[in-house]
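This document opens with one chain alone, in structure tokens, the form predicted on its own.
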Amino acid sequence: MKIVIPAAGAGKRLYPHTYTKPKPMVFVAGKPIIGHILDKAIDLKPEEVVIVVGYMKERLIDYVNENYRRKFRRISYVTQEQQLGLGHSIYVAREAVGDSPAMIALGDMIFKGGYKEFAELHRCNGQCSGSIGVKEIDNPRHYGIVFTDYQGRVKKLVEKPKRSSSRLGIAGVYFIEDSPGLFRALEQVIESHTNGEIQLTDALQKAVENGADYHTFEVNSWYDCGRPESLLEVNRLLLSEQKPSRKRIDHSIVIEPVSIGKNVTIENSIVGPNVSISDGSTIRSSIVEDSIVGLHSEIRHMMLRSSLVGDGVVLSGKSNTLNIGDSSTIEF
């Protein structure tokens, strides 16, 4: 089995943080989003990991090569020259995937468990064209929606319907046994496409019309890292799963769970709970709670709560809730 990770988008919903980095490189709980996704994929021992890259791809490729090259049999990269949607992103990986079964894992979704658990649920569906992870949701107009029959077979898929009798939202993880069938369906959708993004949901529907036998499996907890308000929720979840940092900080108080990177300086401060501080950052005479601090940033004389701070930021002043991009300097 191969793993396909579409990670080419610009991540506009995460501006200003994605002005200077691709969305999968946004930090949460001590490492970029792509790092958490790859960590959870190691146990699957895939034949190959295929990462679809595009926007600011060099930064993502450098990080993955430096930190994960030895953890997988093979990692390859496919470039999506134009960001034409998730369906197109998967289609450009067709030669790298070939006839192999594939797991598709979205580059901005993190799950509480690992993908190995999902693989077991897929296998329980028996012989089929593939399995789609789903979760009961309240707002179907924001998701791809799956309709099933009484035996759990997929009858129909619709992308962001205005009204829906089904509440089964697509959770961002797919196991595809018939990869050639999906790529044929994607090609049909692309050939008939006129405007807007090319949706993977539409291709899966076309595959069903062509005779594909898809089933579903339930995903208990999913976390969309594509929105600023959800990043802090994901940060709390991942920090709760990690072992305590056990770093001793003189003249400061650290309240677990926290993630403290390399070469971090903390002086006369209270840090935590639910704080992630990336490499090379400094916290002085401050209180930081429920926040993410990027690389090589400096915070002094601040009280931060529920804040996202990018890379290379300097903050000095008073209490606030902030969403600050990279390379900023703010003084109050």
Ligand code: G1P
The other form holds:
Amino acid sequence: MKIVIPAAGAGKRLYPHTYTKPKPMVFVAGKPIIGHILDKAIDLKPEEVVIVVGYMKERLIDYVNENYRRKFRRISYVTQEQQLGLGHSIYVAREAVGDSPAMIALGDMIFKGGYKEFAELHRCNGQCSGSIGVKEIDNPRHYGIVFTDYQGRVKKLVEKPKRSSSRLGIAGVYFIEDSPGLFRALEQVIESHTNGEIQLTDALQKAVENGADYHTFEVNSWYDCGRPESLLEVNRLLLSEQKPSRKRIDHSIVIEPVSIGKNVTIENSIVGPNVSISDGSTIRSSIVEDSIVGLHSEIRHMMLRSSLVGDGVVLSGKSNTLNIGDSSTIEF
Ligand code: G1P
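Other form of same protein, the form predicted together with the ligand, not the form predicted on its own:
Time for the whole complex; same chain goes first.
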């Protein structure tokens, strides 16, 4: 089996962080999002990992080559020159995938646990053209929606409908046994396409019309790294899965779980819980809780909570000097 990771998009929902890096390179719990996705894919022992790159691809390719080349049999990159949508990004990987079965894992979705458990759920579906990971959702207009029959077979798929009687949202992990069938359907969708993004969901629907037999499996917890509000939630989840860092830092208090990178200086501060600090950053005389701090940033005299701080940031607060008489009440 091969793994396809579409990671070409500009990640507009994560601006300003994605002005300077592609979305899969945004840091969370001590490493870029793509690092966590690859960590969770190692156990599947894929024949090849195909990463579809585009926006600011050099940074992503350098990181993956440096950190994961030896952990997989083969990693290859395919460039999506124009960002025409998720369906198109899978289509550009058609030669790299060939006839092999493929697991498609969206580059911004993190799941609790690894993909191995999903592969097992797919296997339990028996012989079929593929299985689609789904989760009950409240807001169908944010997701691809799947309709199934009483045997759990996929009857229909619709991308982000305004209203829907089904609440089965596509979770961003797909096992495709009949890859040529999906690529044929993608080609049909691309040929008849007139406007908007080329959607993978539309190609899956086309494949169903062509006779594909897709099933679903349930994904319990997913975390969408594509939205700032959920990035801190992902940070908390991944930190809770890691071994405690057991960092002891003089004159400071570290409250686990935390991830503290290399060459990080912490002085006279309280750091944690749920804090990730990337390599080369400095925290002085500050309290930092439930936050992500990027590479080579400096934070002084600050109280930070639920914050995302990029790379190379200098954040310096003020400490107050007061002379307050008895029985005063002062609130800042
Ligand atoms: C994509 C898919 C959608 C799926 C979602 C999961 O949408 O098109 O079907 O439900 O991922 O996150 P996007 O989030 O890229 O808009």
